[in-house]
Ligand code: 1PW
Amino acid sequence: MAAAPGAFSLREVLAAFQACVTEQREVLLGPYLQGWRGLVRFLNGLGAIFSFISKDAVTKIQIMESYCGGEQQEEYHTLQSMVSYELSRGLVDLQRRSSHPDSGCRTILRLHRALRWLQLFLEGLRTAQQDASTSAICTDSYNASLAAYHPWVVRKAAVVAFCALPSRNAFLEVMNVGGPEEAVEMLGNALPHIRDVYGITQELYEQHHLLNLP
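Throw up the structure of that chain alone, the form predicted alone, no partners.
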């Protein structure tokens, strides 16, 4: 089943994250951003509830696309080359936001944190019973990931908004891969690749002490 032009397609997101990791275990930023553009379409398809996350993600994607297409684009071919380049040139604000508030390292970190939330949420949808509360799944996923980086007023508003989420089957229909069973199967194929990209990024950032950039 093909998705309408501009609509979210879980199959396209799967393909993008599959293409992310090289044989050398490096993360290609082009496919990474392509996968994120697909995830933004997923969020947008769920209405205004997730706009506080999707709008920020779009901004971060645009920043990274400007780097990937800019004068130093060869340095932004992979996540690893970006980290090496920016750290060696002093382009990362390690203690406080000052000269480089939109460095690639900081920008990817924000997407990285949101990717963890989406990974947990989609995994919850995949394994939950048909009548499970999507509000509870989403809230638990949010509290285990993004909530720690949001001020109290945003956390409160998010949890209230999650109460209006549609049913699990409605979410699975948005995947645009067929019925609920097909969507669950496709999630089972997609999530290991998303987890892999997340894990490589987490290890790289931990290695360079970048997980708590201001």
Contents of the next structure:
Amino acid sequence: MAAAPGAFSLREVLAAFQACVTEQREVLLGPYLQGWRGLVRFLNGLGAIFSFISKDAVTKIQIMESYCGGEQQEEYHTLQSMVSYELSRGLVDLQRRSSHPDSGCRTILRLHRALRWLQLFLEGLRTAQQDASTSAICTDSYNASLAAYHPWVVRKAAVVAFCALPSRNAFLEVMNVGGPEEAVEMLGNALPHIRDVYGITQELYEQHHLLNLP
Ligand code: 1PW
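Given the form predicted alone, state the structure of the form predicted together with the ligand.
Then the entire complex follows, led off by the chain already shown.
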């Protein structure tokens, strides 16, 4: 089934993440944020219950947009340039949030952890049986990733929201990519790119000891 004209497709999100990685294996922040904006639209389309999940992502995207469109925008062209700029100028709170509570480094770290969740979730969705429970896949992938960084109350609310997720086939339909087979194929092509973006970011943050930024 073809998507209605103008309808939002998850394909665009995945294409944005695909466009993130340069030949030098740097991560471009423009397409990264574009991917996130699309993801938020997608989450909001899943129902009001998901807007609490997307709300924090929106705040984080806006923080990053202000850097990427601000006076130092050249420094925020890639993840790599951002990390060296912010670290060399002492613009990152390393122990506790104080003078630089919203550094690009800590903001991207939150999105980066959430991207792992998305990756695990889409991987689960792709390989699951037709009649698998999407809420179970979503809960498992959340528990295996982002949940570790959330307080109890957020974890509870998130798991309640996941119960509202439609069945696997209906979910693949909402992705607006075509029929379930096409959606599964698209995921198979797109997931390596998300994995790549995640892996490069993870390595960069590890190198600079940034994985536990407050
Ligand atoms: C269907 C799979 C979708 C994956 C999309 C990921 C969206 C991630 C947003 C989760 C937000 C939950 C509520 C917010 C918690 C914040 O406290 C937390 N933010 C994140 C992104 O984990 C930590 O940010 P903070 O409080 O340190 O500024």
